[in-house]
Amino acid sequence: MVRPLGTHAEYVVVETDAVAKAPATVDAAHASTLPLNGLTAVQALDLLELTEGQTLLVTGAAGAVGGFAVQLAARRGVSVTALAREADEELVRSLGAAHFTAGAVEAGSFDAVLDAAVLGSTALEWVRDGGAYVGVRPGGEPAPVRGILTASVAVTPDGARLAELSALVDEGALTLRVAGTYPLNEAAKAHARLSEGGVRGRLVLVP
């Protein structure tokens, strides 16, 4: 089944179980940072089910849904290395990453790979043989090889899950960021900077 295209608006319709109460110590802006990247990330860790102790690989991990999975992966136990601009490394520490790479990365060297940058199969060298790779893009995964599971998150909504996230803000283990807010009627601006690159948190359209 094809997904409808969807477009901005000031009001929209969701089903009940959904939603959550939003965190209770930020912002409507930061807190609509939240929803989509922070689920994407939670479902992408839990294809990996990875336990406390192993190894993950997290690409672009200065972005959205890659800044919440190192905070959430680390919060497992899990050893976290993020791939990430050099000039980032200070930010995806900050989040709990216990290594940083800026590229240089030896081939089969961890558990698994969350690919937030959608690397595909340059990111699938880097698990060691009978490891986990999750990326970002539905369908977009590589072919499995050398016993390797491959799979794609489709993020799904899921209310109780949010609201395990919302708690997370409130106690000051999950960061949200905004790199900027715009007027609806500016959506197009929005879209210009995003396309640009190098945004750090979201872009959000205020109504």
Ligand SMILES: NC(=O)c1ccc[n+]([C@@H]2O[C@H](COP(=O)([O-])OP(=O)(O)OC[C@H]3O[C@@H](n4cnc5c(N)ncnc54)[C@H](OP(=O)(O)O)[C@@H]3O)[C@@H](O)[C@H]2O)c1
Contents of the next structure:
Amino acid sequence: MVRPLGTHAEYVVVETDAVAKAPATVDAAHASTLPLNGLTAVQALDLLELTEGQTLLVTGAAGAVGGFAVQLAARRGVSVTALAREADEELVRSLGAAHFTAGAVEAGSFDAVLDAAVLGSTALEWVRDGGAYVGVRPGGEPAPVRGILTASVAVTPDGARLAELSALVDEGALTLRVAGTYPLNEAAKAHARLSEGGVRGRLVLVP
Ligand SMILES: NC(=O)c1ccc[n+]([C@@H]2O[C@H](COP(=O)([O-])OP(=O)(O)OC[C@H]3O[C@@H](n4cnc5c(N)ncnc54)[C@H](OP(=O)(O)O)[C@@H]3O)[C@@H](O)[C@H]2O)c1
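Next block, the form predicted together with the named molecule, ref. the form predicted alone:
Every component of the complex follows; first up is the chain already shown.
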């Protein structure tokens, strides 16, 4: 991987095995929302090693990482509970969440938690003894307790996996969400909008 990558740029050089063909059924703005957060979600799910029928709570389920995680986990036959804002219930259910909560969760009630909202030790309490927790801040996961495996995802480029995600988009099995687009020279406006919170879907800079 080439570092620093930089993301506010017209061009970037990456390794050939880091890329995949974009989905054919969506425009470039939508396609751009897939690689970082789609791979983060799938790599986080891999760390959890869940099997069909197990239960997973996804926090921040209406967000980019959380939204992909809900969709991908549901496809694996995992029973997904989405933790999101009240107003996002319909959205997260449409992504495949079997259950919804806006915050009231019984301690120890899930096989695993994927903590995309970075709730930390609070979210860890919701995992059953011997279950699994994965965070999204590398090295920032809470210390393990009650035999729970705790880890964090640090997304890595993976062209083969990205190709699989791209195919899922073309099959209609993975939804891409664009909240708005900005020309590159208005990047500051996009950041200001992002910092207000409540953005659903990605803000995309268009060179
Ligand atoms: N480790 C890695 O490789 C990697 C890669 C990509 C992203 N990340 C990290 O993953 C995290 C999520 O990224 P993202 O792009 O998915 O962000 P996002 O789109 O902003 O999603 C976060 C979601 O969590 C919600 N949320 C926050 N606190 C909540 C709470 N207490 N209850 C319910 N919902 C809550 C937010 O709602 P509101 O907007 O209403 O607050 C938002 O819907 C970020 O911390 C990001 O830095 C890590």
